[in-house]
Amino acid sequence: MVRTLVVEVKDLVKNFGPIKAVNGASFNVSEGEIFGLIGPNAAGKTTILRIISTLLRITSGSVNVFGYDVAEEADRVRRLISYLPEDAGAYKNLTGRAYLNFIARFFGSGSETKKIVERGLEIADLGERIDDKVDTYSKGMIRRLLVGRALMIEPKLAILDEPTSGLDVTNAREIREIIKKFAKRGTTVLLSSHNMLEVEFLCERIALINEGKIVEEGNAPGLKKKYRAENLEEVFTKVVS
């Protein structure tokens, strides 16, 4: 079965003054796929996600989401996506429940808002703490709330930058299972991580990025076989060396 292309990145370049943060990156993400961008800090992962999310302008190249140009048709793109930055925060003076209610009102009204919030509560899974103020939450609790916010609207494309940042092993595993569940429901997922083991568990395909360039792409078993490696960290080391 041929999958519809959701994200098409071609020869993408992004400069910040003399710094070339992204240097000719190209890759595609297909409908219903969990696709991972992995690499070290400052490799260009977050910059690419921000461009796809319409938050940064392109220096050159092109990016299309569901056929819409992110530079020329940003409003159309924003209606189809949800973006979770690594450094995202929530309104500290609201309770977790009030925060989800506040966000849900942008995407529905009446009974639809209620359904959106119920999904967010289920994903965040904060128990009685959901009615405490966000400024009393741990980093891990805030992250769970934010993952709930990002996925509760059932976006066509979820863009997740380090989705399990700050979570312990148990919570990170639960969030990975939630991401898989939403992908099965039809949400395409593009995520970045420097945790290569996590990406190996989660993603159908991955792109290795280094110094703003895609240096290898494929699925984890295929890449490990190609480079005779036991894990993706070893694959990455062999590719960049």
Ligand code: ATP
Second form
Amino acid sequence: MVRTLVVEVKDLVKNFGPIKAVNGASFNVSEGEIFGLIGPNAAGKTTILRIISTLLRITSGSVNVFGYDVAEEADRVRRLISYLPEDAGAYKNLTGRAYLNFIARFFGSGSETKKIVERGLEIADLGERIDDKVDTYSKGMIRRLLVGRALMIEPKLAILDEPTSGLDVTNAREIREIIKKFAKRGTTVLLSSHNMLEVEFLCERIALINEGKIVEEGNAPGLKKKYRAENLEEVFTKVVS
Ligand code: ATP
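The structure above corresponds to the form predicted on its own; please provide the structure of the form predicted together with the ligand.
After this comes the whole thing, all chains and molecules, with the earlier chain placed first.
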């Protein structure tokens, strides 16, 4: 079966002045996949995710989402995606519930908004604290709220930059299960992570990026076999060093 290409990144270059943040990266993500970008600090992961999310202009190369060029057809791309930044915050003066309501109104009206918010509340799962102001939340609580915000609209493509950063083991596991559930329901997921266990658990395919280039790509079992490694952390270390 031929799967639809959701993300096509070709020869992508992004310079910030003299800094080559992305240096000729190419990879594809197919519909229904959970695709993981891994790499050391400053490898270019966030820059790539921000470009795919239409937030940064490219220097050269091309990036398409569902066939739409992210530079030329940014509006169309934005209707299909949801982006969870690595360092995102929520409006601190709103309660968690009011924040989800506020966001949901951009994506539906009437009963549709209600359904979106219900999904967000379920994902965030903050109990009574959902009615407290966001500025009283812990880092992990804010992350859960933001994952709820990103997934509640059931985007065609969810772009998640380190989705479980700041979460404890239990919360991180729950969020991973939620990501899997959404992928099964038709959301394609592109995520970055420093947690190799997470990547191995979640991702069907993985691209390893180093100094702005994709240096390895495949599924976890294939990569482990190729590098005679017991786990993905070992693969990572062997490839990067
Ligand atoms: P980390 O794992 O540490 O989050 P990353 O792989 O996400 O890193 P990026 O944030 O994409 O890496 O950064 C790649 C390179 O681009 C780094 O050298 C970074 O300093 C640089 N960079 C990113 N954004 C900017 C910017 N706005 N201005 C200048 N340089 C930038």
